[in-house]
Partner chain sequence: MPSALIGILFDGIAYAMILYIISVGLSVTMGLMGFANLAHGAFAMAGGYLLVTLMAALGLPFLASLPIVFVVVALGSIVFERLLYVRLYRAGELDQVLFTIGLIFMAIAATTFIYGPLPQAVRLPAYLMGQVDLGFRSFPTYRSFLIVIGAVLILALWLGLERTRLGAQVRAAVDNRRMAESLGINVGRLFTTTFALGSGLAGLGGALGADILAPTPSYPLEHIVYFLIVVSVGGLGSIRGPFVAALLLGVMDTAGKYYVPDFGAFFIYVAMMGLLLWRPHGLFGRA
Amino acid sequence: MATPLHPIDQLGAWHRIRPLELLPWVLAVGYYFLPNSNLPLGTEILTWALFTLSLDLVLGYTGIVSLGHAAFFGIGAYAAGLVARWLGWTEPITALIFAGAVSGVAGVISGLIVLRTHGLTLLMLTMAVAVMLKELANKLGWLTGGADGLQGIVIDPIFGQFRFDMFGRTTYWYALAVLFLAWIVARRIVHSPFGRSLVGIRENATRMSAIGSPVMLRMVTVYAISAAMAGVAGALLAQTTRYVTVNVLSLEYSGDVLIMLVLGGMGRLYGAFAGSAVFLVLRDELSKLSPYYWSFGIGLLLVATVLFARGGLLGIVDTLWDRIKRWRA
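Output the structure for the chain only; the required form is predicted on its own.
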């Protein structure tokens, strides 16, 4: 008789990467080779998928509601853009790591303050942080470019070999590689004992505290990790577009990433991929039909998702798959 696995070993065994989990990556690689594929749009989807993934860690798994997650996205974008523009730090990978570190530190500092609150107060404080940072970036126009944006960003070829061309070939692979590494990290986190404790905090923080779990420490930790990941996404946007505006700190960006997560499905990791892809592709197509009223279509889809698909688009897939299995049985 086989020896039973320790619970921790069972956790790791059950959450080994399954073949189906590789499907999004196969589709992403295949998209590159499609004739007339829109690689700049593909790069944007990958960047926003990373941003949405970072929000899923705090909202989907920990239950921390934020309306100001763009604060960390913008910090990362400006960190990468400013060091390239003013300090000549144009090596992309180290600048990406630096931007993530800066955003992570900002996450620790702000987390120690805002995470002491709950409910509406927490919601307002996260929003206030983003609003203040946006106003600061606008006031420091001599440094950040203000409303005109930070221009003149130069990025060196990756590993000194792969230049960022106008067709978006290098930027697409670059964004895909960064997203894949972030997904590996996020997946390892949520399927670890630490990740399970985050779900416990989401369900009942008082009970987790009563059994001795350091709730505040774990919330600040995941908040900082999420902030660092969002900062990497912002830096990726700055490097691939070579332009940063104050909009990266706007409530609109915070709202968009929240919509993407709700559309795809919270607390699922892969919901970030589905939500960002559907949102950006639909926005691109609807804006061709109506440059001014494309958001109406997005709103209708969001309302339908909230009313009829509580688990997001992936929830619909799960429901259909369960029905197919029952039918085949």
Given for the second form:
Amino acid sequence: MATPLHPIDQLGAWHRIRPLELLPWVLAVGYYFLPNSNLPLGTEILTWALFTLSLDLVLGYTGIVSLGHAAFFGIGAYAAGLVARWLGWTEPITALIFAGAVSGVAGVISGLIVLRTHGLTLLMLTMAVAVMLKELANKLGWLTGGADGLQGIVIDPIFGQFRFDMFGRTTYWYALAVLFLAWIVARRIVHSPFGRSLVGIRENATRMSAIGSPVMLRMVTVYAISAAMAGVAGALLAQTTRYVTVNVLSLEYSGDVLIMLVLGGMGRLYGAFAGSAVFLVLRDELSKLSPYYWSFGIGLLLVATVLFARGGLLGIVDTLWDRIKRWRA
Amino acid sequence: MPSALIGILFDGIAYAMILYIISVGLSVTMGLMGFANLAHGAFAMAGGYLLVTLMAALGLPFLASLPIVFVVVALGSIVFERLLYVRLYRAGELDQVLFTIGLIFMAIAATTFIYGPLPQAVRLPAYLMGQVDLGFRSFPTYRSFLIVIGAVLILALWLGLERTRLGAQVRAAVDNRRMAESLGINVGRLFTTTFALGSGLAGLGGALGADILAPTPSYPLEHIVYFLIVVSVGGLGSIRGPFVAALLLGVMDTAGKYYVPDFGAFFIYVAMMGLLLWRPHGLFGRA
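Mind giving me the form predicted in complex with its partner chain, seeing as the form predicted on its own was just shown?
Below is the whole assembly, all chains and molecules, this chain first.
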């Protein structure tokens, strides 16, 4: 049996990228070159993977259950959409950063307010923030386009070079690059001492504050980081589809992102990728057959995941892998 | 008092009765077992659809259908409780939330499949249409009927909780589950009974209020926020708290739609956030 590593060496070991961790990127790049690839769907998956990754930091690593994460996705989408539509801020990358910053600030403010509570109250408050913003966006129709959505968003070529073409080639690479950068950030966070303290809070918040960890500060910090990341995902949606509806703030979106994360597997970064890909491909396929199939299928899948596969898809893969190793040994 | 204000109060109270009858079971479920049952609204929806079916397909009168709805939804909920919910009593709230969201999706799909996507209209009997004259003013008969029925049900519920053996057991188990179990109360069976009663009431509320909240497949998702507001603002495990919360919500919502139609729901969410931050366990909840 191998001797256990010193904690610092363990963190260092996690930091080094293992070959298997490159698999999602190889697949994403490979998908682009497939002859019959559906690039708009691919871009949608990349965008939702980023949104799901942001929820993983809060829910998977820190254990904060939120029923309103779409609040930050929506703030980012509207921030990027509104500045492009009304202020002529059509440069995509700075607008993306701006949207992330706005969502991050919103995360700090709402985090300071809602993270004081637990259980049902926390669920209700996170949900209330999102439905409240949705109501506001709906009623400020002169600004946001209301129920019809915000149209007429113009986006400049990236670096002044790459125009957003109608086949979605540029948007695919753009979304992939943003997701890759966010993945590096998220990876650094969860494998840092700060990330370990988040896991400590998830496992036992009382004990963490007993050993001197500033629990509330840590939670608000990760909530804000996650909010910023969700905001970037929302901005990505606004820029790649050049359209924002009030749905970006809806309970359905908050639920969808939660389902994607749980389906893929929480607290393991890559669950976000697997979950969003499986969810969106299934929805695309099943909705073609009939809308009931999709709704019933996802409900059944969710119930089955909770009852039989608590680790999600990647949890199943882990279990199978362990069995194969034991069987060989 | 100006006439518009009386009208708002009246409509608001009628709405509150429906909200309360539907949500009270959820409050007890959450208080007794700590089970976050987001799918509670599906039982209310089932009540509404069952009423429509009984009246349209079997030609039963409105009043005779109501007790049948209560009994059928209550018995049906026992199946769900024994087969599915029971597996998750010891799970965390995230699992319970996800599981019940899954049930909501399946309920929506099943309902759309059977009844189609459009809202169903309930044909109210002639004696519930029109106005009833109370001397100084006349009121809509259907809403007056809701208030009277609601008041009778609430009275029965409170008396039942205070005066019967079952009620005493429920109060004991909500207060201190372990102590109640040590005294020989079978909390598991008690829970099944209250779950069935609560779901039956939700079904009855869904049927009674079918003219205000029309049965549609998205019902459990559309109205869940309001049911949860009633429960969380009222306080978990409380019977009286949700009534106060339902009254506040019903009257505020009706007034909001009348005076500030553009921002009605917005102010309700603001008020709820303020209330929950001031009292995280609700108006009548205990820490």
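Between two forms, the rigid core is defined as the largest C-alpha subset superposing within 1.5 Å. Note that the coordinates shown come from a computational prediction; the quantities given were computed from them, not determined experimentally. Residue numbers count along the first chain shown, from 1.
The Cα position of Pro291 differs by 2 Å or more between these two forms after fitting on the rigid core.
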